[in-house]
Structure formats: C-alpha cells, structure tokens
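Given next, in structure tokens, is a single chain: the form predicted alone.
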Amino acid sequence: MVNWSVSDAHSSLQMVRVWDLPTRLFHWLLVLSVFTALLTGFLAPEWWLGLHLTAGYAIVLLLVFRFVWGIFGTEYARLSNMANATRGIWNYVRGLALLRPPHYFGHNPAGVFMIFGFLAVFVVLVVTGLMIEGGEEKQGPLAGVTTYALGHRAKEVHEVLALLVLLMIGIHIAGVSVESWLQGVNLVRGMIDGLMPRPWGYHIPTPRRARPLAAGSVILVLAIATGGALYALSTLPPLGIPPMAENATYRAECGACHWSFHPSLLPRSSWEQLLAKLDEHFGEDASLPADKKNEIARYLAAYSGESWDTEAANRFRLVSASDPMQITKTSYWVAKHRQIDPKLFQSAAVKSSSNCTACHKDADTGRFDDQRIEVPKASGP
C-alpha cells in the first residue's frame, strides 16, 4: 500500500497505470449491468422480464471474472492487495475528517470496504434471483428444484438488497465526488484510461504481473463444471407443474361460451361450486348432462389450484369472500390488472377482462411467464 498527503498530490505528477483494462471493462460492464436489472427491476412493465434475467446473468458472469481477476490480476486488481488496503482505515478517516485524507494507489480503505459490500450484496442478489426465477417463473436451472414459497421469499430479500444497492450506489458516487475534489484527481478518469498520479520520483514496489493463462484455466474449469450442473439441473421438469392432457369435453363445453380457463386458476372447492351452480351460471343456464358434467368435475378437482405450484395457482387459491368462482375478483388480479385501462377490456381485441389470452400467450399452459405478455392497443368494439 502507498499513500502520500494531499498537498504532495497537487505537486509535479507523474501519472502511472495503476487499473487493468480487464478491471476497467469489468467496472463499466458491471455498471451497465446493474443499471439495466434496476430500471428493469424497478420501473419497466413485466414483459421485460427476459431483460431483467439477462442482465442478472451478466452480473454472474462478472463476478465469477472478478472474483478469478482478483486471484491472478495485475497488482492492483488483487483482492489481497485490497485486503491489506482496508488496515489504514482510521489512518484514513482522521485525514478525511480534516479534509487532508491520504491519497492511495489502488483503492482507498474506505473504497475497498464499499467494493467488498457490493460484492457480497451482489452475490446475493444473482442467488435470490435465481431462486425467484426458478421458484415463482418456474424457469431456469432452478425450476426443477425450488418451490414457489422459496421463490417467493427469496423475492423479499432480492428487493430488499435491491434497495439496498441503490443506497450503496448514491453513497459510492458521493465518495467518489469528495475524492475527486479533496485529492485533485479525476477517479473517474481514471477508471477509463486506467492511469492515477504519483509524486515525480517517488519509488513504487515492483507490482505483481497478471497472469492471464491461470485466469483463464480456472475459468475455463468452473464454466465447465457449473455449466454442467447447471445443463443437468436444467433438464429437471419445472416443479409443481404436472403434465396435463386436455379435456376436450371441457374445451368444447365451457370453451363454446368464453375462453375456458386453465384449471390451475381456482381452487377445487370454487369449481365444485360453480359446477353445482350452472343452472344459474353469472345469469345463464349453463346446465350439463350428468356425464359430461362428471366427467368436466373429474378434471377440474384432479388439475385444480392445489395441483400446481406457479404463481398463477398460489395466488389465484386466496378467493374474493364474497365472488369465490370469479378469477377477475380475487385480490391478485385487481392488484395485477389497476393500471390497465378499464377501456382495453371492452375493446374489440379483448373483449372481456375474463379473456386471459387477449394479453397472455401462454394462458392455455397455466405458466403465465411474464415473457409472454403481449398487451394489444385498445381499440373499438
């Protein structure tokens, strides 16, 4: 670790390549990659989904580079090297404090500290969302073994942790700006061109060289293996959604009249009452002879809400009190539905707010994928 005061920082400067490019790409990367799963995250619509995964997929990827980099980097990409920064810590504090800090090759103490935070919080963040992705989407390496309670919690801690980058983002870009103004020295500049100022003649320690080729073999390795667990894992059919043949009486049936909605959309005791109720079926008599009605029953108990566990199911079981047959008034689909025009579902393209596949493209199959929302322009009847 090297530091001198400020006041030797705005003599003569040499300036001296102290960050990489790979940690400079690996810095912008990450930023562009965490900007993007925020705004996605946080302000755009749930067809961007697939944005929001690729992006959390590209902050995997720069980790496990980052944390190799930071084993066989140039000097002052080591983790180690960052490690014996964080001793001068109160060293740097008190000359922070009389706005004089020492200025440092390499990350300060209190840098390294935000950088290790980031890195954890990070790490946590990519494991809850795979868990919320294989959990409640039921997609990804993990849909085979993760349940939608253990998604569904993961969700509250993934938006907690996201919150909490944004803390850590404001206070990073505030540290950055103090610097700057109390050392004389563009940081940001530097984590472009990779170059910081040093006092002409002062000794530097010969630094440790990268070494590339080890970075690269143990990349090459754990891609390797996790990309095989993971292909493997992968293969493992999506839990708690079971294999279901279409029942064509039901389809003819029910479908005659309305889109006939996918089992999984109510829980078996609203289908047994509403079976029991057709002679007074919302205003009409949708009455059934006994074999078709049985054989209607049979279907819907078997591929009822409690067969499956994706989101639509779990959420759709908690019924309105007061309307347990209809999906439109339970709580999740109000909340879902409350910035949708009232319009659209009047509109010659929907027709109804019943009409789960005027928006949903996969509603047949019961996923619901946010992927597959396709919300037509309202239009007139």
Contents of the next structure:
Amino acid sequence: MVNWSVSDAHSSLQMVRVWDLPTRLFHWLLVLSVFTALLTGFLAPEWWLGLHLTAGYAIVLLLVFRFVWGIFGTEYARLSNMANATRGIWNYVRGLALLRPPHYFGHNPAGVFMIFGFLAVFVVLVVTGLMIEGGEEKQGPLAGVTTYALGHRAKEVHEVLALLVLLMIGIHIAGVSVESWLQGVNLVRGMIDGLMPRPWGYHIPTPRRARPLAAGSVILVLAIATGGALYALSTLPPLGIPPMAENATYRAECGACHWSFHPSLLPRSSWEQLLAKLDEHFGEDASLPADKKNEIARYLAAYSGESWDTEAANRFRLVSASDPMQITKTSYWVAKHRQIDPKLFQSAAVKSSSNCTACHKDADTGRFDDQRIEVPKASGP
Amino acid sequence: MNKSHKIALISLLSLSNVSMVLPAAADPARDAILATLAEEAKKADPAFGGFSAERGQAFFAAKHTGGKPDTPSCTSCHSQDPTAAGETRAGKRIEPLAVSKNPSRFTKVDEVNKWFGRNCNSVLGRECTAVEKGDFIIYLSGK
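Would you mind giving the form predicted together with the partner chain, to go alongside the form predicted alone above?
Zooming out: every chain and molecule, the one shown earlier first.
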C-alpha cells in the first residue's frame, strides 16, 4: 500500500502483475455463477431450479477454491494481505471525503471490505440454499436431515441475502468505477490482465509466491472429506417421505373418474369430510360400497398430509376455510398457478386443474419436484 | 335332477334368450343381469313386455331434469356416440359403452349396480327403474 499523486500515474509507469490467473479466473467465474443464480432465482420459472442449483454448487466449489487460494496463492490473493489492507480504511475514507483518496498497489481497504462481505454473504447463501434444497425440495445432500420448517426458514434468509447481493454488486461496480476514475487506472481491465501500474519509486516488497502444490493437496483433501460426507448424507432417505404401498382399490375407484390424488395432498380431516359425502362429490354422486370406502378411508388416513414433510404436504395442509376439500382453492395453489394461462387447464393436454400429472411428471410420488414440471403447449380444447 | 327336468330347463333358458332382442355379443353374465332386471320389472309391473332398445336410445340421449346441474344427460360424459370413448368431468377417458367396442360392459353385477346407482342419481336425481336399466343395456348391447 502506497500513496502517489494522480499526476504521476502516466504511461511511464511500469505495469506489474498483481492479480494472479487463478484469482482472475475465480472472479469472472464467480460473476458468471452469481449472475446465473440471481437470474434463475429471481426471474426464471420454477422448472429452472436445476440451473439455479448448478450455479449454487459452482459457487460452493469457487468459494472452497478461493479460501484455499487465500492461504496458498500469490501475495495479493492471500487473505492475510487483504486483512492487512483493511487497516487503511480510515485513511481511505478521510481521503475519499476530500476527493483525494490515497492510491493503492494491490487492494484498496474499501475493496477488501467488499470482498470479505461478498465471501461471507455467499457462504451463508450456499448454506441456506442447501438447507432449502434439502428441507423444502427434499433434494440434495441435506434432504435426509433437514425438515421443511427449517428449509423454509432458511429460505427467508436466502431471499433477503439475495437482495443484499444485488445491492452489494451495485456498490461494488460503483466503487470500481469511481476508483478507476479517481486513480486514472482501469481496474476492470486489471481484473482481466492482472496488471496494475507501479508507482514511481515505489519498491514492491518481495511478494510471497504461490504454493500451488500445497493448495492442490488441501483442495484434494477437502474435496474427498466434504465430498465423502455429503455423499454419505445424500444416501440417507429424504426426511418425511415414508415408503407407501400402492392401494389398488384407491387407484381403481377414485382413479376411474379423476387423477388419483396423492394422499399427502390433503390433511386427514379433509379426506374424512370428503369420504363422508361421496354422494355429493364435486357435483356428482361417487358413492362406494362400505367395504371399499372403509379400505380407502384407512389408506388415506394412514398417508394423509400429516405423515409427510414434503413441500406439497406442508402447503396443502393449510386448506381453504370455505373449501377444505379442494386443493386448487388453497392460497398456495392459487399463488403458484397465477402465471398459468387458465385456458391451459381446459386444453386437451391438461383437461382439468385437478389433473396434476399433466404438468407435474412426478405427482404420483407426492414430491412435485420443480425440475419435473413440464408445462404442455396449450392446444385446442 | 332327472333328464326331463334338464331338457325343460335348457328349453326355458333358450326361450328366454330368444324373447330378448338379440345382443351383439351374447354373454352369460350380461344375460343373467338382464334376467334379474326383467324379473324386477315384472314384479313392479305384471304387464311388462320386455326391454326395448329404442326406449334405451331415447333414455341415453335425453336431457333429464332432477339431477345435478353439471350432468343433465348420459351424454354429458359418455359422449353422443356410445361407440366412442367418453370423458369424465375431470378429464379421464371413459371406455365406450357400446358392447361391440367394449365386450366386458354390463357383465359385472357390482360394477353395473355401482355405476347405475351413482349416475342415475347424478343425472336424474333418483334411482333408475329396472325397465330403464334393462332398456339401456339392451340398447348398448346392440351398439
């Protein structure tokens, strides 16, 4: 860290490599991954979850690399170098206030705070992301150990932090622009070619060299250890997805007229009310002989929403007060299908909003994975 | 059972078959269902003179009242053409009612009772009479 005046910063200055190639690659791959994650998280429809997860896992790998490289990388990639740079923050703020900010070779203190902020936020984002994936979606390494409730709470944090990241990216870009202008140095280009001008007469203290072998070994050990642990976790059966035997009577009797709804999609009380009034069944008489009705009642009671911890079971347990037997009247169902053209439900491909399997290819399992949604094209009715 | 009894029974059975409109695909189980319905019809009205495919067709195509508003007719779900597949209000395919297209129609007592029980209530708001059921089966057996 050194000060020099703006007027000195001219072509005569020697350009020196500050950011090593792995650090630069990390930066731009992180930009790509975060951009993908933000775009898919905020704007893309549900069935893009797969790409969102891919971006998230890429960020996990990039973070692991960056922390290891922060120990074994070249001088300016090291966390200790960055930590040292933070000491200049008050000096920097004072200078900035007078529009005469000090100039830095390597990190500027405000930039370092932003980097640490980004790293911290990304760590929490990927952890909460894994918790949502495991708890709400019952996918990924944490599916066997995370409840829906926990995943849902993680989602609230995840969403707030994602907004914070947007804000931080704005500040980061503004900071880089202002700093480039004040210093007369293109900092964006520096993150591409890794070069920074060396101030006149400034002697660079011998920088620490990278130890790629050490970095590689640590990454390998970490990869094996965490990979093994995550693999072991992912072999656990998902929490709240009990093994359920098919009931032929239910399939045949209820499935004769409509999709045989997965038992997890309504709470026990709703199934009971529904079976008690089969002669008034959504505008038709669907009476059953007592033996069949009792068998179906036992089956539905055993596997009703209370027995599951899936997103669908958790959401549809909160039935509509006026229509407790109608899944499509729950506020969750309505909110989730608001973007769908109502005509699609009458189309030949779907026929009815009760026909979940038309779009949710795994509806028979009760899972309703976002990635298994395939909305058909609306053709004629 | 002696020989003369046997002959008498066989001739009675064959007579009862001839007395009905000839079904496209005669099936002993369906004939038994029809026989039971005929017995019931005779009990209700001693002047009962057999089932009629024409009456059955009219009953099938008619718009009824008294049932549930979404299902005023058999054709609401079974389509106008009984040789074609129908569709439930929830969009499930219903196999054709016509016996020529679907030979297992009206051969299982429990199924026949279940669907007449439900659908007569949905369409007419009451139970169907034995004559209505028999006419219906005879009509669709010839379809």
